Every structure is written in structure tokens, then in C-alpha cells.
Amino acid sequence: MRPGRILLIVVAVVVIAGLGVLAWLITASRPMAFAGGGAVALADYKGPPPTGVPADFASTDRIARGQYLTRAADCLACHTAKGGAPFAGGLAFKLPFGVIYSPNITADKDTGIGGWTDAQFLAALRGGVDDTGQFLYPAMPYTAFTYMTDADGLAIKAYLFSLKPVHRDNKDNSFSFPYNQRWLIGIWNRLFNANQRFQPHPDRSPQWNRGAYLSEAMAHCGDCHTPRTLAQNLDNHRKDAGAVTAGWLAYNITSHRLYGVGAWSDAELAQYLSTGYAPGRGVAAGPMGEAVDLSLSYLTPSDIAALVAYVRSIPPVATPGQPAPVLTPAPAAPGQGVAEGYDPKGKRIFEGACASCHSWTGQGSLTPWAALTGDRAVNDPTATNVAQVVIAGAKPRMGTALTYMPAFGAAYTDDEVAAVANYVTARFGAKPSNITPKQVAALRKQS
């Protein structure tokens, strides 16, 4: 065969391969392709409106409905500092290739959004375009928002109109090159932004069809809970099975009954989904304990009910390396219950500075909230969000949590948090962790 034609169909088979990885890619960004066919436009439905706000929400003002609807959104959580004013930006991101600050999204003119029009405020809500045409990095979960409709859209920006003006400069992005090249997000826009609205499935019930809307296009729950594939869009071959997201775990909740939620009662999910705690399931804390206390906790119940309905119809994945949680309690004794091989230190941090609260068994001493059997982070053999609760504690930045546990990062060394980390999941967890001080060094820097 002659050198000409083997380049040729060396080529050609590159270039097939090439077009199957982005057809791959691509397909990933269909957030809801499990469901199958037979969606339809939003004006063909004929079930109750998915959007919106609930119909047993009371209030049909605007500006209620608006706060309702961001609040689904969980737009204060990204857009507020910590310390700051509420909707006035510079909340940092660290990611991999630098720090991304959330822009001031309050009415102000000069600093925040106030000058713009309802099409500039959709373009970016939506398409990831601000008011001088400038793309945004998808750290805005405008592919998750795009599916959100024009009344919905709008009444959110109502609601923050409607709110004091704060004036605050917004903070510069630290990218280095070429994450710095803002042109090249319009690529990734048109290959992985699909730019439609919410569309239902008539063969779904109407309460999964709310839930669907409410995850999908409001509270992006794909967005942490997702991974993410090289090209950082979510891979929806994996829809829902568990992701690294701000130094924190966010676990899998596919219906997998050992890996996922589908072990969770509906019960169990929705007081989950509505306080943040389940008896024998564990606490939210981080990002999670934020939505929750920012969010979901202001959700109805009727659209709590649809959330979990949804939640609970996502295929299963399995994730491999996370055991069945121990669900029975740990031996009263201290000496007792412990695989061999934990680091003696972190037993006597225990009792200085744990124990107390969540006692010997793991049952918790003081309140529910405190136990540790059954917590998923806990039988995380990684113990990352473990870590991460002694760095940072469980309590939100602000709003009404119904727990509380201190921060000791700052009381305690990179070695010690590993200590007392792999001393919980070996007393309490179904496998020992071995999480290392430079392992804790590094969450440190990303929470």
C-alpha cells in the first residue's frame, strides 16, 4: 500500500475518532436524555405549568414569586461573600487554573446590574452573555439556567431589583493563559449550551415534570453532583453520581440503592432535602449544608415532594470504592471497636474535642444532628468532607440551620485534622481512611 493512502486513512480514522469523542461529549450535556423521547414545547403541554412558582405557594406578587423563584435558584449562595452584602458579588472560586469571582448582581448602576435590560439580564442568566457582550465562565450555571423560562427569569430580576442597591466593585478573575481568553467560551457555549427552554414529558407524571423543572433549570443540582468530563462540561453519562466540587464530596444521589439514595425512603429525602438532617443518613454540611440552608429549606413541601420524585427516577450508577454505610452504633467503651493500625493521635483529639458531642457510639450526646452512624461522610473511605467539617464546621455562612459544630482549622495542624479524620471513619465508618496531612493542606486551599 503506498505511504499516501495509509496517511490518508491514518487521517481518516483520526478524524472519525475525533467526531465520535465530541458526538460523546456532546450527548453528555443532556441533562435529562435519560428520560427518552416525547418531550414537548412548554405551549403543547397540557398538565398543570411546571414552572413557575407552586400552586399552594400563597402569594401571587411578583416580587414574592421572584423571591421564591431565586431562592430555588440558590442565586445568594455563589453571589454573596462571605460578610458581605447580600447579591453584591466577590465570592471566590478557586479552581485549578486560578480564582473566579462572583460579579455584584445587586440593582446598583455602576457596580452591579442596575442598567440592564430585561434581554441583557436573560442573555446572561441563559446564555452566558453579559451586558457588553462579554462571555462568562460556565462557573455560572447559565447551561443549567438556560432552561429556565422568560417569566421565570424575569421575575428573579424583579426581586433583585426590588432590593437595596449596593455599590461594590466586582473583583478580577485571576486566570492565567489561556483559561484567560474569555473568546474561547463561545465554543464551548455552542458545543455544550444547549440554549432551549425546559421541555416536558407528557408520559411523566406532573409531579415529576415539576421536579425535573425545579432541578434541571432552578437549583442545578447537576452542577456539583455531576462529574465533569476534560472538557469541564457534566458528564450525564454519569448523571448525578458523585462529584468533587469546592474541596468538598458531592455524593452520588442516582437511585443505586448502596452507592445512591435509592435505599432513602422518600421521607428520608425529603427531610434531607428540607432541614438537611435524616436520622441514620447524616448532616448536610459545605456547599450542600449551604443549599439547604439558603434554598431548599424554602421550598414547599409540595415541591420538595417533586424534587425527590425526580431525584429518585435518575438511573443508577454505581460508584465503586464507597461501601454500605455501618448503620449500627459503635461500642460505648473508648477502647473498644477500632480497626488496628489508627493513629493514637487523633483517638485523643477525639476525646478533647469530639466526644462529647457525638460521644463514644456515635449516636450523639447533646442532639440527633450529632450522630455520626449512618453519615455518609463518615463511611467515605476518602474522608474528605470529614476533613473538610473539621476545617470549616457545619455552620452556614447565614440563614436558620438547625446544627451547629465549631471550625477547628485553625486550632488544629494539617497532621492533626488527618489524625482525628481517619480516627472517625475507623471507629465509625465502614473502612479506615488514610487521608494525609498534605491531603488536608490541600482542602484547606480549595474550601
Second form
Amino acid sequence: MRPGRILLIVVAVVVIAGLGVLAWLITASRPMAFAGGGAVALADYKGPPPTGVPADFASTDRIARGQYLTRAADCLACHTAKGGAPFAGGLAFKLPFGVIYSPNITADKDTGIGGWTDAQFLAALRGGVDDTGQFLYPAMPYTAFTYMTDADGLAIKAYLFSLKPVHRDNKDNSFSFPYNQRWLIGIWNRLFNANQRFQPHPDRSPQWNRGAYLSEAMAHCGDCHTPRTLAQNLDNHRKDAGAVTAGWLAYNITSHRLYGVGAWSDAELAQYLSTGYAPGRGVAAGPMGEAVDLSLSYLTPSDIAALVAYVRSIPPVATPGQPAPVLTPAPAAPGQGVAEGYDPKGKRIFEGACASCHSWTGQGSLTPWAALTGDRAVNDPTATNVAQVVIAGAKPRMGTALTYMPAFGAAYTDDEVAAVANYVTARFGAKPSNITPKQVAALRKQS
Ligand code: HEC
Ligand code: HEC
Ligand code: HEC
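Okay, that's the form predicted on its own, but what's the structure of the form predicted together with heme C?
Full complex below, order starting with the chain above.
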């Protein structure tokens, strides 16, 4: 064979491989691809409407409907600074290359979005473009909201515009070159933002379709739970297989019976999503606790059931790095369970600061909310979320102080946080962790 021909073959193979990778990356952006073909345009769908507010939401008031949808999409969580006015922005998102702040989305004409038209609002929500034509960073989950209908997007706008405008200037991000080049996001969007509305699957149940809309267009579960590719789009080839979000691990929630939530009953999943706790399965703390408190706990029972039906259908993905949780309590005697003399520092801290609420068995002394048995976090060999909850604590929820955990971040050194986290996973989990003080220091910076 002539050398020129060999070169041509090499070039062809490289081009084909490159196109293959690109196709793989682009298909990874489709969150509902696992459901197979057969999706139809919303207008052609014959079943009950999967969009809007659910049938069991009593109010016919437009603003109340907008509030329901705003909660379902959890705009509040990101657009409110710690201790700041609702929707007035300023929450910091710490990324490896700088900090980005959420903007003010109250109806203030100077500093918020009070002057925005409906079209501008929908373009930001679903296309990731602001009122001046600049591209937004995908820290705003427009790649999920892109599936939202016009009516639902505008109901959210109507709700936001019904609230008192708050005058609060936006803060610029601290990105350096090349990350500060917003036009690059325009190219990224062409590849990875579907920019298309939700399409129901007539071959699936109406409940599944409602769950799909809630999960993909509203609650953006995948934004936290789905790992990302090198191009930073969601890798839906491993949909919901677990990912890091704001320094916390959002665990595998696929239908895998060992590594995901496939072994949870419908009732357990429903209770976890609507209250942040399921007996024998643990609690939702950190970003998931916030998603429950600000968003999911407001959903009607029919919407929670729809979410459960949808989550159940997500194909199982194995994540052997995260062993199946141990479901049996630890022994009641402090000296039993883990080897004698194991991690004396961690044990001492647990005894002094934790055992009174969590008990040596891990069943919780005062309240089942403090049960650690079966909780994914204590079975996670990275101990990430255990260290995070020790640092940050957990807010009371469902109106009871019994669900409160104090923050120990200020009281303990990185070394102490690491020691107690490692003790807790060894005592209550499937596999002892070995989180280091350095890793704890890094976690503190992210939350
Ligand atoms: C996961 C966090 C997150 C959620 C949830 C979220 N946003 Fe955002 N949003 C952001 C961030 C961060 C930005 C700024 C992006 C940038 O500067 O490029 C932003 C930007 C915006 C903008 C552009 C404002 C401007 O002045 O440029 C609008 C409008 C907006 N969001 C509306 C919403 C609405 C409505 C919802 C709920 C349906 C929502 N966002 C949910 C994080 C979020
Ligand atoms: C803002 C990020 C975020 C969003 C959005 C989010 N999650 Fe989570 N989720 C997490 C984190 C972090 C955890 C781990 C919580 C913990 O350790 O206490 C978690 C835990 C869970 C668990 C428990 C898993 C286990 O094995 O214990 C389930 C189930 C779950 N999420 C389902 C959902 C569903 C369904 C949605 C969408 C309706 C959703 N999540 C949206 C971050 C998120
Ligand atoms: C005053 C009682 C109290 C004390 C003291 C306490 N906790 Fe907790 N802890 C709770 C409660 C209540 C929850 C459930 C919080 C929720 O609803 O999110 C919890 C949750 C947890 C979780 C589950 C986190 C998750 O993401 O699933 C871990 C792990 C934990 N605590 C470890 C500790 C450790 C380690 C200490 C000691 C340094 C400690 N706790 C001290 C009450 C307490």
C-alpha cells in the first residue's frame, strides 16, 4: 500500500473516532433517551396533561399555581444568598476556576428582572441567554428547564413578579481567562442544550410522564445526581449514577438494587422525597435536605408518586465504589462493633458529641430522625457527607426541633472532623473510610 493511502486511512480513523466521541457526548445530553423512541409533541399527546400543576392541587389562582411551579423548580435555593432576601440573588457557587453569584430575579427594575419581557424571561430560563444577549453559565440549570412549557415558565414569571421587588445589585463572577469568555458557552449550548420542550411518551403511563416532566423540566434531579463528561454536560449514559455537588455526594439513585435505590419500597422513596427521611434508609441532609425543605415537601401526593414511578424506571447502574448499606444496627456496647482500640480519638469525640443523639447502635436515641443505620452517608467509604454534616449540621425540619443537628465546624479542627467521620463509617457502615484532614479542609472551602 502506498504511504499516502495509509495516511488517508489514519486520518479517516481519527476523524471517525472524533465524530464518535462527539456523538457520544451529544447523546449523553439527552436525559430521557433511556425511555426509547416514540416520544410525541405535547400537542399530539392524548393522555392527561403531564405539565402544569397536578389535578390534586386545589387552587385555581394563577399566582398560587406559579408559586407551586416555582417551588417544583426550586428557583429559591439558588437565587437566595445565605440569610438574604428571597430571590434577590447573591448566593456564591464555588467552582474550581472562580466564584459565580446568582443574580437578583425579583421584579426590581434596576437590579432585578423587572424590565424583562416574557420572551426574554423564557430565553434565559430555557436557552441560557440574558436580556442583553449574553450567555449564562450552566450553573443555572437551563439545560433542564429547557423542557418546560411556555405556560409553566410564564406562570413562574407571574409569581416572581407578584412579590415585592428587592433592590440588590448583582455581583460579577471572579472567572479568569478563558472561563470569563461567555461566548464560548454559546458553542457549548449548540452542542449540549437540547433547547426543546418536553415530549411525552405515549407508551408509558400518564404517571410516568408526569414524573418525567417533574424530574427533568422542574426539579432537575439529574443536575446533582448525574455525573458529567469532560465537556461538563451531564453523562446520561450513566444517568443518576451519582455525582459531587457543592462538596456533597449526591448518591446513585438508579434502580440498581445494591448501589441505587432499587431495593427501597415506593413508600420509603415517597417519604424520603416529601419529608427528607425514610425509616431504615436515613435522612436527606445538605443540598438534598434543602431540595426537600424548599421544593419537594410542597409537592402534592400525586406528584410525589409520579416522581417515585419515574425514578423507579431509571436503568440500574453499578457503582461498586459505594457498597450496599448495612441495614442492621451496631451493638449497644461502646466497646463492641469495631475492633477494640480502633480509632480512640474518633471514638472519644463520638462519645462526647454524638452518641447522646445518635446512640451507640446508630438507631437514634431521642428521635428516629437521628438513625444512622442504613443511611447511605455512613456507608460511603469517602465519608464526604458525614464530614459535611459534622461541619455544617442540619436545620430542623417538619416543624420539630428533634430533627436538628448542631454544626461542629467551628468547634473542631480538620483532624477532629476526619477522626469522628472515620469512626462513624467504621462503626455503622459497610466499609471504614479514611478521610484525611486535608480533604476535610477542602470540603470546608466548597460549602
Ligand atoms: C442550581 C442553581 C440555580 C437554580 C435552581 C436556578 N438558577 Fe437561575 N441562575 C443561577 C445562576 C448561577 C445564574 C447566573 C448565571 C450567570 O451569571 O451566567 C442564574 C441566572 C438566572 C437568570 C438570569 C438573570 C440575569 O440577570 O442575567 C434568570 C432570569 C434566572 N436565573 C431565573 C431562574 C428561575 C426562574 C429559576 C427557577 C425556575 C432558576 N433561575 C433556578 C442558578 C440557578
Ligand atoms: C441540589 C442537588 C440535588 C438535587 C436537585 C436533588 N438531589 Fe437527591 N441528593 C442530593 C444529595 C447531596 C444527596 C445525599 C444526601 C445526604 O447524604 O444526606 C441526595 C440524596 C438523594 C436520595 C437518597 C439516596 C440514598 O441512597 O440515600 C434520593 C432517593 C434522592 N436524592 C432523590 C432525588 C430526586 C428524585 C431528586 C429530584 C426530584 C433529587 N434527589 C434532587 C442532591 C440533590
Ligand atoms: C442534638 C442531636 C445531635 C447531635 C449532638 C449530633 N447529631 Fe448527627 N444528626 C442529628 C439529626 C436529628 C440528624 C438528621 C438531620 C436531618 O434531618 O437532616 C443527624 C444526621 C446525622 C448524619 C446523617 C447525615 C446524612 O447526610 O445522611 C450523620 C452522619 C451524623 N448526624 C453524624 C453526627 C456526628 C458524627 C455527630 C457528632 C460530631 C453528630 N451527628 C451529632 C442529631 C444530632
